[in-house]
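Take a look at this single chain in structure tokens; it is the form predicted on its own.
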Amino acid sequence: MSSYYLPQANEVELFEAAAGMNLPVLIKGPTGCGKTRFIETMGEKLDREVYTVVCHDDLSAADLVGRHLIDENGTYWQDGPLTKAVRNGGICYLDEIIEARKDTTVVLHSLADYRRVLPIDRTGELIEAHPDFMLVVSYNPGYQNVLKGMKPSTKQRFISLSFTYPKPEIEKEVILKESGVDEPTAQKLVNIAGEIRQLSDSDIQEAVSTRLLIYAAKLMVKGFDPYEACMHSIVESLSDEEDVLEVLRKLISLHFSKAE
């Protein structure tokens, strides 16, 4: 099944150019705005396998590069997703790169500049990247802090793309395509998202994503009451604070009346 993605600006052309010149790409944007879907779509467009790694605090260099394992025949080496992409060609996509430990991201430096090599200390190999290898990383700038910022020396190795939530007309098309809901309902969901995104940061920590709008639409298509679908897919996913929940409930009720 092919990925569905509607371009926002020139991101497709820029990504294709970067791929053609063997340049690494950094994508910045809020949760659920389409970063991963974009990478999947570009993988299909360029006919390159995508190796996706969701980064976290416990992600080690071995998780990316590989490790020695033991079976009944003895010890053997197993490549990690980064090494597979480097050897065979493909897009290695590191999602939420700033969540990874600093000592883990150091292994990327020699791949993200003119050298395009991956040293594997445990085997003594120095692997030259396949011509079709591409390194792509992403993060949500809204979650950055002093302890979890991307080092300038790392950031400056990448071409950068900034993503945001889709324009209303594009977001409506995405909801229609992904859920099968009717157009008036899709428009209401887009309007709700626009109003939530205008709330200040003190009201809500993270704005509603396109992904959550699609979830709500899918529940409605399955026969769920629209108000309840929004409650379960949007409101309860955005906050645990009762005062914020009340604001969101009232906002939803302006578009979808609560069933008696």
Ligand SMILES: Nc1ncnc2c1ncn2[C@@H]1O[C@H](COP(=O)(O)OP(=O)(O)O)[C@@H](O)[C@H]1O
Contents of the next structure:
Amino acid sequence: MSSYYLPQANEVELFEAAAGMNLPVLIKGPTGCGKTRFIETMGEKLDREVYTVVCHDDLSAADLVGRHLIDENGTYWQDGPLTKAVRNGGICYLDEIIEARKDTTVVLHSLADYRRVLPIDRTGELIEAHPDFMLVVSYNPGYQNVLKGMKPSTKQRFISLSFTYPKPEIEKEVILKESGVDEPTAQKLVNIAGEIRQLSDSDIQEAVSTRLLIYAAKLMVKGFDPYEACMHSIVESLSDEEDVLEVLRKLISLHFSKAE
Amino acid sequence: MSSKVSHLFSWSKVLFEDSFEKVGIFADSYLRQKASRLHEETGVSFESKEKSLKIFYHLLGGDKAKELHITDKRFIETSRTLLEKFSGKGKSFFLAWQDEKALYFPATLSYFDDKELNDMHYYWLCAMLSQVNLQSSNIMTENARAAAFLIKKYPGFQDFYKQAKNLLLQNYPELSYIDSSQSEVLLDDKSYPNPLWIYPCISTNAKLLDFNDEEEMGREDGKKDKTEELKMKKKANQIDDEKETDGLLLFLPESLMSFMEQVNVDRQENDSFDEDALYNAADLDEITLGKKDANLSSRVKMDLDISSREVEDYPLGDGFLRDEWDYKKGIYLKKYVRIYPQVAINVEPIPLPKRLNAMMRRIQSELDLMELDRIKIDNLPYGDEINFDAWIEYRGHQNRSNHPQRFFQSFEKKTRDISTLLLADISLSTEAGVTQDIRVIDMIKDSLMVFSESLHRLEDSFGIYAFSSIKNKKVNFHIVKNFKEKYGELARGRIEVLKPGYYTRLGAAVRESGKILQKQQSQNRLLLILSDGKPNDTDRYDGRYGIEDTKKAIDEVRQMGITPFCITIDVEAREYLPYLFGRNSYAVIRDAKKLPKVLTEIYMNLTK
Ligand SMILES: Nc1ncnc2c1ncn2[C@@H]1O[C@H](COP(=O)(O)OP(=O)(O)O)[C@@H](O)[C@H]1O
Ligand SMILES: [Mg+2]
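Next up, the form predicted together with the named molecule in place of the form predicted on its own?
Next comes the full complex, and the chain you just saw is listed first.
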């Protein structure tokens, strides 16, 4: 089954070009705007396997590179997702790279630049990257962090793609395709999203994502009342503050009159 | 010309003339007599809706810089002259309107016998305000257009409008004109203003009609803040001038000056009065401000027989001379600015003010999440758990005798290796009002309280300093809490007594803060700057000069490995902050009332 992705701009062409030039790609964008879906689709298109690693604080270099394991014959070496992609070709996708500690991500440096090699300290190996190996990282620029953050010198090695929430027509199309909801409802969801995205950081912590809109639409297709569906997918997940909640509820009820 | 005037004329009549009852000009008496047709039991107050309406206005794309206000006596006051022009008597309605700066709502809405409808009425007016064009001269067609748009876009408003209109027409037959399809309905003395509409801003109305009072009206309404600002500037200048002649005396009553001398003598005789630290003020951060502060105040009273218990700013020595950057010459002016470190004495230790309890509770849940962070420490010779990875690696290792044999790991609470200096601008501009009874300085104080409380609970290392300036001769650098002092009631007391004054020589304050932060041992050092406007002073430290010196100072602290971050409530800050701090190192908070909460949230975000 091939996955569905509707381009926002020329990101498909840029990604293909980067792949052709053996350059790593960095994708910026808020959560739920289609980054993961995009890379899955590109993997299919380029016929390369995608190894996804979601980064977090506790992620160690061994989680990326690999480690020794033990069985009845003694110890043996097991490649991590990064090493697999480097050896066999494929896209290694590090989601939310900012969450990973710096001592974990140093292993990427020699892969990101012209050398395209991966040294494995524990086995003493130096692997030259397969021609089809590609490094892709993503992060959400909304979170600023002094303690972490990417070194500018590392950042400069990447081709950057900047994602935002799709334009209204595209977003509507995506909602229609992904949920099977009717056109007027999809339009309303896009309108609601447009309004919520007008709020600034001081009103609300994070804006509503395409993903949440699709959840709402899917609940409606399952037979839930539109107001209820929006409550559980959009409103409650955006804020815990009563003032904000009240307004969001009001907004939804203005678009979808509340069922009595 | 004449037709336009007469059209507006008739509308102004509707606005200001009420032919049903002869009531006084005061809002409450008017309301009382109107009570027969209103439903106070189910009424909704603006106060209860203000926050929600503001967010709602933003949702609909409204200008985020606009404030929300009650249209009450102020409306009546400003309109009185106009009113008298028409009828000689003062009467008014509470109508929704707006100008360039704000939206104005009635203080309560109670047209309907149903709380939900009255509630919705506020949302309706708010939505109308986001739609109606301020400049439009024909308010009837403009309101009709806006209403039609809202009804079409929002089924919820369609329901409301139908219901509201029917109920209003039942109760107010004089409103029958609102259903008229003609845009130029003739309005007579019996006409009643439509509570669902937005009315024009009073001063533009006056202008169009070319009244004699135009000038006065405008000032009273829109330019009020400008006059205030002017007044403030004047005040500051006066003080400044006096200062020129009186030197330090303006800031320190004579008695305190002599106290300083006396202490010098005193100290030799009595070592228990140990104020060495105070005099050795070159090391700003080394001063111990704990109980001694209280000691000191009682001492002042005892020795000098000061009867007042007034809070004073106690200078820590004569200050130090620091460099300043002159961008025109492209050089540092050596030892050009004098920094006066000082600390408030006679301060009453206070608990966390009650008004902040609710906010602290909310923040606590976020703090809890941060404290849960635990970090794995690996490759230990002994510890909580065996690290199988290390063990297996050892087993697979060619040369085992060479292996470090550290097989254990432990989970420890992460020590957050960070020191933060919070620098607050307390220049006279912070005297400005956020609302009628809250000033910017009040919000700054609350922010400092909530911030300190939070960092204290996180066990993060921090210091708090505040500053203001009078040319290069005196940059007041107030120590609220240094890094050594434990945060507590006394530090809170010092926050509480902060007073706005003078100007904003930001560069000097940034340099001083950098010096203090540089001495902190932490791996990460953060300089948080809380400000309400551009750097400025009354000498050439204004405009480009101030900006360039501040930029230089920021670059200097960056060089020291300190991360600067600026939080401002100046909505125009986007014009200069990116230049000063870079694109990602500042935040503009439009609603100053949010400052206390947002400041702490920003800190947590920056360091989580
Ligand atoms: N341009 C798009 N084309 C197709 N689906 C999209 C698009 N943008 C978003 N989506 C939908 O949004 C959902 C969330 O996107 P995802 O890729 O998981 O976001 P991210 O990785 O940015 O957090 C996807 O499952 C998909 O249904
Ligand atoms: Mg100022």
